[in-house]
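The chain below stands alone and is given in structure tokens; this is the form predicted alone.
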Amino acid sequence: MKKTLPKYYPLIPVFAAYLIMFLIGFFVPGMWQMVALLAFYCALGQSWNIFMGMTGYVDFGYVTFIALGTYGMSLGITYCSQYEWLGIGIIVIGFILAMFLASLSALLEAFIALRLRGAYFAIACIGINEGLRYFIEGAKIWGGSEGLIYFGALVQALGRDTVNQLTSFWADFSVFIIAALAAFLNMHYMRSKIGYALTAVREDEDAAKVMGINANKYKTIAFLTSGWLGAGVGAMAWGLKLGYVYPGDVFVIHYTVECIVVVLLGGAGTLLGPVVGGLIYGLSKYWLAVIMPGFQLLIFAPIIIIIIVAAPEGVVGLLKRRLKGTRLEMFIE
């Protein structure tokens, strides 16, 4: 037991950051929405980093999982809200559907895209994302381009007071739970056979295969895990919180770009990186939008470029280098 505990020390600053964020949002008036936004970016960064950080594969179609998570929750609420005896169980059913849809998508993408590398993999993921979006719109499934609006059905099934609590607090709180779970799984994979195999794949996939590593198996595990977590964020932060879903809103690729920015700012392949990147990106986006509405993207773009150029390994990578040889080194991963 004593030998296994030290390998989880890097989780301490991550969980501490999430706890501080939660306490600030809960006890400081007017801060909850900003903290919820930060938790959203941290959770997405942690989830996306599980696959990209370990394999080096850049999934530009990651928003597919977030979108399918949103649709899973919306379908569960839309079609099960008529059964009053289910009560809060419709949320559970929606979450299960979100995981099911994410699993189907991840396995399909693993079969098609994970056989490719580099730019070909990225293009294939984008193609799957866009193809699924236009299939939903063109075939008019799940409401087609008109989407699904189910907030009224949710209120009718659970009552306005319960829905207000779910959408204003519990949906955001669940994002904290998903972020913490993503951090734990990331740490566990890093210190397990899966992480070692994926590191070998990232460094030289052909050499790893020669050494007997089943690259497709381990890539699929990481891809599926990352997809589940992304779908969970979509189900709770979008599906439950908003009460509606439109394909033109949830399949937008710029959410994937935000994941990339968050991870690169903090440090790809690190545990603390997505948290630091999420805080930097979320706070900058929030305050610039308040101070200079309409100009935030124009100002934020050069800030990101400066940070990435100054610290190519990310803020946490730079911090690890500075703390090397000190007692604090064991807490930074």
Second form
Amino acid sequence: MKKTLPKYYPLIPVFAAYLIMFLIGFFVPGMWQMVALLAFYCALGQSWNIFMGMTGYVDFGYVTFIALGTYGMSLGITYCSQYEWLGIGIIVIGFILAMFLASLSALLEAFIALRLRGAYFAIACIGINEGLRYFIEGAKIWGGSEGLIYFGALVQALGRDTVNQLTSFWADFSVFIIAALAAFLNMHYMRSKIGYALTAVREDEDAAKVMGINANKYKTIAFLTSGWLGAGVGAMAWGLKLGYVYPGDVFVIHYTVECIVVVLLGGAGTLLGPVVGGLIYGLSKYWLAVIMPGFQLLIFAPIIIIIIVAAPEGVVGLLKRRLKGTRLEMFIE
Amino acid sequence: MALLKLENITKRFGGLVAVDKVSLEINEGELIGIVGPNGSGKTTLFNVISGVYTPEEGKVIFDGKDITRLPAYKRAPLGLGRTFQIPRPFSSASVRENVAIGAMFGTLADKVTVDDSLEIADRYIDLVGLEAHRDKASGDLTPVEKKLMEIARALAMRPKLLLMDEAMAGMNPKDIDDMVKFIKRIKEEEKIAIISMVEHIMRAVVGLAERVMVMNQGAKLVDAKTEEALADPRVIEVYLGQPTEQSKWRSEVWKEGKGEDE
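Having seen the form predicted alone, could you now give me the structure of the form predicted together with its partner chain?
Time for the whole complex; same chain goes first.
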């Protein structure tokens, strides 16, 4: 116990940040929506970072997982809400479906795209994302381009009060849980053989193979984990909370770009990075939208460029270098 | 029984025959050198043994198992370790983590935890004498230190056979002598077979291996005891070229001149 416990110290600041956010949202009136938005960005950043930080692969098609997670939840609610005896179980079924769809696409993408490196991988992922979107629209499955609207069905199955509670609290709360889970898994992977294997693969894949590392296996583990978490966020924050889904709304590369910005701001490959990045990004986006509605992107773009040029390792990367050699070092990863 | 047996290995790249029907046997605990000029197919042969390339013809049999078509990552757990011509450290990771990666995925892969591997790593870091650099990023080491780290990493895999690709290239004579002694020592202490590849540092070959295989243009030229092999006229020809009329005349003039001096 003595030996393994200190290994997880870097989780303390991450969990502390999530806890503080949660408490502010819970007890300060009117803050819940903003805190939920921040948690959304933190969770997505953290989930995306598991794969990107550990393997060095930039997954531009990450939004596929979020979208499929949303669809999983939507399908679960749409098709199971008629069975009254299922009750709240339809959410569970939706969540399981979300995980199933994410696994399917992760394995397929791992099989096709993980053989590619660098820019080719990024493009292949975008291709898969766009392909899926047009497939759903063109083949008219799952409601085609008109999407699925199931808020009414949800209300009918569970009652208005329960649905109100689910969408206004539990959906956001589960995003917090997913964010924390993502941080824990990331830390756990970093400290286990998976982390060592992926460090080797990231630095020199061919040398890693000669050292006995099954590169594809470990990359797939990280990819699958990252995909599950993303799908979880999609299922809860979009699928359950909004009560509808359109392919044109969810298969949007813009969300992947937001993940990337969050992670790069905070520090790619670090544990605390996505939290810091998510807070900076979420807060400034929220704030700019309030003080200058319509102009937020115009102002935001240069801010991001400046931060990335000034601190290419992100805020946490800088912090890590500052704290090197001090007693606080072991808390930052 | 031989630990490693190569049977008529042929590897082609397009029209180029990089390795041409090479057969070789190595016993457990044996230390042999592979010698040959640049482009003679040594590195390609190493890559065939370690699984980077699949040969067009021939078989690689390791420890009684046919591994000709086995992917590289499945060979390491069987007991095949290697170092590279140009060191390939996992640069961002520390020396300790690098060596631990060797322990984690080598022959002990199923038996050790991360903590065990780090302990094993410490032992081999001490063995190669890098204890002062344990927590340094491996990318910041000097070239010689990187070579030592690679050896530690390969040894931490606990291999039965270690392939050393140009362990002594670019070193000064003193470092070469130290390295020769060191390689002999680890062979005794770890009880492993070693194939060491040397391009042209004969000083190293003579001191190191009891047996050498000389390669030229992809084919095996000589496989014999070191002294015999290096005295073989064919080997001398490969390295120094055939005597021409001019060179004969020159050496005669030189001899005559020397005679006059005395």
